[in-house]
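Heads up, the chain below is alone and in the form predicted alone; it's given as structure tokens.
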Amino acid sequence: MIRLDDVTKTYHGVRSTVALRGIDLEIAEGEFLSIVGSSGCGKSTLLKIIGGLIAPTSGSRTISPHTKEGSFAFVFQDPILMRWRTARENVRLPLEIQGSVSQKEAGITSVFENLGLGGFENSYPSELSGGMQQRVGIARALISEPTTLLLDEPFASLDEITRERLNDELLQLWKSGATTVQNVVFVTHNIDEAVFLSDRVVILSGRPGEIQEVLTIDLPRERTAEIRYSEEFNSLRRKIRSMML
């Protein structure tokens, strides 16, 4: 469980901006938590204090006991792979900076395999597409073994089919019990994406950032293509969307 009380996050520069404010949120374990809102509205600062990468103005954080902050691990935008590595390289980095290599060896090849990446090991990020390269940036914070896995719209420069096609994977990771990842919290501007993926969905207001409202996405987990097209799944996305205006 992670919880959030009344937090408030300002910057102060030239001049001080409020990017969130009275920020109220508990995310259950096992929950896929996704939070959208317009372009600066605060959704990647509230997704780095829930993943303790920076620490609230005002109000509190505060997490389940048995939950380690090394337990969360991020996903951004932009994989971040090095050029001059191959994508195992890049996959080992964490436990090169961790000192457990030997320990974990086999657990890059499982992860490999679970991602769709087995034959790409020795491929250097040049030589992979676009959607590849996100693929090796997730296996990446898998190998850690994360409970915690928090995506900050990753897929957000592909094209629509490989956006889709891989949120269908990122599903079903998570459900399939091959990792340790047992929470998911994705930014995202698609509100698309947002329904399909999301137990629950976090719609922020503009700047500062305020929770509106806390959505319920009561469809069936089993989320195939078809789902898309349901009268319950527009319904759900022009709700957000006539918020999001």
The other form holds:
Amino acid sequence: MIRLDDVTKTYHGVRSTVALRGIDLEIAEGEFLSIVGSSGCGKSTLLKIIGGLIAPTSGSRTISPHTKEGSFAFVFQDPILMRWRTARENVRLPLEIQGSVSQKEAGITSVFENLGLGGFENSYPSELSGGMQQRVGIARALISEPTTLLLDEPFASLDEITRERLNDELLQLWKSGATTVQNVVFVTHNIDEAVFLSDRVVILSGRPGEIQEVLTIDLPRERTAEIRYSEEFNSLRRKIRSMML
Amino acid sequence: MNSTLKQLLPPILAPLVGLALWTLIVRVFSIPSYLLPSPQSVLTSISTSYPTLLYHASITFAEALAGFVLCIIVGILFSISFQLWPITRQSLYPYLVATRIAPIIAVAPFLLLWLGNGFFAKAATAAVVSTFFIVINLTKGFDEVSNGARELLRSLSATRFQILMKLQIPNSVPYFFSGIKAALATSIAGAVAAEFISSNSGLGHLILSNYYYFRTAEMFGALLVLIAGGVLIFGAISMIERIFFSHYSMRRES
Ligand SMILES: Nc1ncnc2c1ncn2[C@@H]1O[C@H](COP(=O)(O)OP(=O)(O)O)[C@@H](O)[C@H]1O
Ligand SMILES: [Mg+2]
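Okay, that's the form predicted alone, but what's the structure of the form predicted together with its partner chain?
Next comes the full complex, this chain leading.
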């Protein structure tokens, strides 16, 4: 469980920017939560605060002892792969930094299998498509066995088909129990994606970023590709869109 | 095959055309050989005196390469210290440019004065004028890692030292190669400049002593050996970069 109480974040630059104000949010155990909002409304900032990567200017962040610190892993929009490392070496990076290569190196192969990356271990990033690069980015996040996975518009630069496929796969992977991930926090500006994946959707309004609404997605947890064309799906989508105006 | 031939032809033909023009000018205007010897007489001088040339070349290149290695070591140490201890960067980096602005030929006498006029003073001159290029390029390579990559490493709780080792140093590899290529040229220039001021061996000494006797063909011979040696080392460095470090390059290989 992760809880934010009255969190504010101000960036001090040439001009001060209030990126977030008065954020109260609780992420339950086993939840898939999405954060949507227009560009620049503070989604990335909120995700980084949830993951403990930056500290709030005021307010507090509490995590239950069960969700221990250090079990957060990030996936960014730009997969940020190191060009001089093969896919496998990129995924090994977190292990090298944590000094756990010898214990966990064997896990790389199964993570590659789970993400459909089998056979690409020795490819360099420049030899991989955008979708494959992002799979490597996800594999790198999973290898350190996080309990909370934090994704910041991971599929924003991919084409529609690849994005939908990766959405399906992410959901499968999360539910399958093949990973240690319990919670997923997913930032996107794509409403379809948020509805399809989530238990709840947080709608942020911009400048300063405040929570406008938290919407529960009461679709069955078994999400098949067809669900995208259902009446319920459409009405949820319309509802979010109207709130984002 | 045809297109590679087309690419290779101009750089092969250009010097041949140049040599032909050179010969023609010397003949047509009957230029005295102490002013401009013909290519033939330069070649003759090289072929008759090549043991001497090689002897002097070995001295100059030993000085230049010792200085080159020294400037790489010192340059790496400075660059890393600039990253790990910002105070060293703040206090020293602005003055680095002074080592570049000061003319080599004006710096060398001081080094010869302090270090004696032997091998070490020449290597030191070469190193002093070259360190700048290593530090400037490495620092650029260390600095120009994306904010995203820094953030990723911070999210993995990497230490300052790990960020340097896993991200900044590998990222700087292509910059490092640019730096050492520039440093190679100035190392050779530094060694020759020091020889000009005080020495009784080396290609710099050879050029200067032949100059006093108007032995221009011999001067050309020494200059050509100097250039050929430098180009050879430069080519070797480029080859090492291409063969062993291709994945560090910014170019996206297709
Ligand atoms: N490091 C930073 N320094 C200063 N301002 C920042 C920084 N990061 C983000 N901001 C500002 O904070 C606001 C929210 O940014 P961000 O959280 O990245 O929004 P989003 O992810 O929704 O696009 C924007 O106005 C942005 O310009
Ligand atoms: Mg963002």
